[in-house]
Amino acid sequence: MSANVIVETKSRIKRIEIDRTDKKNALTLDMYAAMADALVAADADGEVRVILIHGKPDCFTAGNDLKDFLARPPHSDSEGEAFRFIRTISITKKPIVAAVGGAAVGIGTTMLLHCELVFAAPDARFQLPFVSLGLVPEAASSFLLPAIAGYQRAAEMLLLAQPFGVDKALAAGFVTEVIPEDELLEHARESAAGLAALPPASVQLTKRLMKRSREALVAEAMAEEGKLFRERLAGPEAKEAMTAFFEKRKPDFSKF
């Protein structure tokens, strides 16, 4: 387990807390591994009925820790803890509830497309920055976001890669409800407890039935995204974007 991921099981709820406040909850590969392991353990534990994922009230996650990610980039579908987490959350059998406050960047937004209930604070800020980093989307978001939000909304979010607020996320359909920040986590816990009190087999079967028609398409999208993501990560556009990020300057794509 990572020191920056807190995992606790209580009252039939597996709670996964992202806890790296000094780095805005940016995710390292060790953190991805800890979260993936927690999801696998939750599915295997008969006492767990619901999974709750959250960060801090003012920050869900700033996305990848780029230095850590670039130091150990994935070279295939079978490599990389980030990709393992993405695959795992997409096939987790038990319902997932998320509580989102503050920044939800990159994977902080795309993982929400695999959750059953997503509660967000009024200050939540979402961003899908992949194109601006010279990359392509991940977590099957290139398939799921148009399916959930509609093509034009998804195109705006994925192609322009700009931050957007909770009202737009709610209208797009991947946020369930907006909850005041001081009530957010407790509301998410109560909703998770409500799910945990229901017949567990019926809940899991209903989740499976809702997702079964798109299982193959999600897996196909992830495979294609992963292939292109790895290619783009080694390409000149991503190199310029990452260099500019670390040098704290605006990237120059005019030569491409």
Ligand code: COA
The other form holds:
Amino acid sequence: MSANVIVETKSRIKRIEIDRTDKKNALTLDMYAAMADALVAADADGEVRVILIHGKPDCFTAGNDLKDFLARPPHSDSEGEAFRFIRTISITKKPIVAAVGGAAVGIGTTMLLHCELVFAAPDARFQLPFVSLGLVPEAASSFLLPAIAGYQRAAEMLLLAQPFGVDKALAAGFVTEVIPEDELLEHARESAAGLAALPPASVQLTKRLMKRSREALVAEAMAEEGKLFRERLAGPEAKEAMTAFFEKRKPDFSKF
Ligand code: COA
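Which structure goes with the form predicted together with this ligand, now that we have seen the form predicted alone?
Okay, now the whole complex, with that chain kicking things off.
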């Protein structure tokens, strides 16, 4: 359980709300644990047919809590709630709908690659800042993003690591539709309700069939990314990047 993640099951939809407004919904280890547990519980609960993930209308999530990255880095692939969340979302059987407004940084973008329907507000800002943080991509995004968006689009997003808007996200193929901010959550809920009204076995089997061909490749990419990610996290480039964020200054990579 986490005070910053609200989980509620209603009308066959398990809703997972990220709720840490003062830190732009940055995800702590407790929050990852609560989200992973909610996904596992959703799969196990016959009453649940669809999962809905959202943050605030003006902020989805600023990604992994950078203080946690510095203070509580994972030491092995099996250790670490962030890795557990990522692995879990990649193999969750029930369909996942996401509603994204404002910042969707790091895992805030990579988790979307594992969702079925992604609705985004016009102001949504996506970013994959792994390289600029001295890290490497996670959640199999180094495999999935080139596969979904094409190599050059993925290279721009992952290597230059700059924020981008809904037009690029739509063109890249991981946003389903742009919805005005004040209608975003209701639209996502209605879509989730639409999915929940369909024959549940057919929905889940169709999801499984669509993901079948890339299951092993996703797992393999996550394992390789995870190994490099942990190494990079312990390295001087990541330390400089994250320290600079909290000191509100530009990082200096000239010495590496
Ligand atoms: N981890 C920890 N704290 C974070 C955070 C993160 N990922 N993102 C934001 N915060 C905190 C800030 O430190 C600040 O805290 P403070 O009020 O105690 O100083 C607060 O949230 C507000 O953030 P701020 O940067 O002032 O908001 P903004 O609207 O100017 O910018 C972002 C929003 C999301 C663009 C910016 O916060 C950001 O780039 N965050 C880091 C994203 C990141 O690198 N995530 C890791 C991905 S792997």
